[in-house]
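As structure tokens, one chain now follows by itself in the form predicted in complex with the partner chain.
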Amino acid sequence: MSADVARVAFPADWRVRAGWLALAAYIVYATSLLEFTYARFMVGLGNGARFIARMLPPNFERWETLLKGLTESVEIAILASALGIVISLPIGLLAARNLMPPWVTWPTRLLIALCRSFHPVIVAIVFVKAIGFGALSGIAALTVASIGFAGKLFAEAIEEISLKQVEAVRATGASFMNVIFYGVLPQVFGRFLGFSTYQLDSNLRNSTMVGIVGAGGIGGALFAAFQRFDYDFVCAMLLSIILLIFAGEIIANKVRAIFVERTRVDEE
């Protein structure tokens, strides 16, 4: 008996144990806050069964207020790529701890991460609040939220790269801009265009919501038409946004194939 105690195959870990139940508390204290009641979820599944029923079929025919919105929203996230692409690309480097002294790069990375930190919309409503609603907040937003995202990106890439070849490239006498050209560059050059593609496409996705804040965009007549309870027009808009997001996706695939010879981008 004694003998059978002491052989277990699996003996119980019990910081495991705790660990799950602390989850499974803290899930049933977590819910509680909810306020999610059994009635309060059979008006949801009725409200949910109206609400579907309303947004079915899509209603298409605002398609000039839809193709506005969807054509501002892709503007705004072009020309934030652009801009948050070109500024980001000084701050990457100023923000890679292999190239430059400390004092340069910690005011760089924090920025960096305060720019990270802040969700677009937020960055757009406060945008909004200065310097008043339109296009032009939403540009400064994804801006902002670009120069976050990529000069993080293009701190870490520019970090890795191997500084032998920087080296020999300075040892032929080359000025500071062309060890850049031709040591650094070469060696990020694949990745940059991977996060900047990737850029675009999250500038895409973030350009038809920051219109809910009145920052451009689509998303403010997503916004009014959910408060005017149009949900089929609603369902139309979504729909666009959708397609608009794949065909996005595509292009960005297209044009990293074209510009990357022979290696797979690292995809993030």
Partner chain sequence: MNAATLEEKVWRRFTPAQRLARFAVYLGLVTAIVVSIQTIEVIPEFLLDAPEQMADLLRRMWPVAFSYYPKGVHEALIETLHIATLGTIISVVIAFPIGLAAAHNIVPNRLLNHIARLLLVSSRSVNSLVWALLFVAVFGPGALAGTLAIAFRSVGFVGKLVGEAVEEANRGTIEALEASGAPWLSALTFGYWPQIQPAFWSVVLFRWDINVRESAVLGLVGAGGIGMALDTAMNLFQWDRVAMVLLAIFTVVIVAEIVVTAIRQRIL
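What you see is a predicted model, and the numbers here were worked out from it, not measured in a lab. Numbering follows the first chain given and starts at 1. For the two forms, the rigid core is made up of the largest set of C-alpha atoms that agree within 1.5 Å on superposition. First, how it differs from the form predicted on its own.
- Relative to the superposed rigid core, G44 undergoes a CA displacement of at least 2 Å between these two forms.
- Relative to the superposed rigid core, the position of the CA of L23 differs between these two forms by 2 Å or more.
- Superposed on the core, the two forms differ at E35: its CA moves 2 Å or more between these two forms.
Other form of same protein, the form predicted on its own, not the form predicted in complex with the partner chain:
No partner chains or extra molecules come along with it, only the chain itself.
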């Protein structure tokens, strides 16, 4: 038998195996530190079943409070998304390394990284301490989160464009802003729209959480209901939040579909 025939198709990589063994050992070690046991898991299942039983059937009698919280959450999400996207557009341009020099891109990317470093709830706590309780703190917190997410995606989308179209616009003697409007934005507008609709959907979810720390929205009412052990009303709010997220997803898909259809018609 030749050496080629005897050669193993998939030779064992002991470094990979050692890595998997180290990961398994760490999981066992971390589990022991967290005191995770089968008995506690079974007790938790029983407590969870009793908790769900107390949530059913949902109580929609206080629908005014529910509607007020949902309306405020939607308002927070829309305003934060609009502000965050408007601010993210110039930030994404400044962070694009194929359009800007390093002394501009590095500070801008540092700003984006700072905005993405913390969860919106943590940022909301900071703004609640600085501004006070209410929707304004939630809007500010979600605006920061939007800048971190949308700014990064905008910059990456701009870095993937074809520079041939940009150079063609520059060759006409166009100004920098005309180069951006006619050479850059047409190539990334579709992706920008997709990022924006996803950011709105994300802010709808996050707007229900920041209220837990006093930043407005339905989260405050949800937290208060938990503290009162008013679990049937909690279930009603959770179902309403789920429907709100589904509605936002449907609207976002419709907007994207309309834009795709218009783009296809314009190309034809």
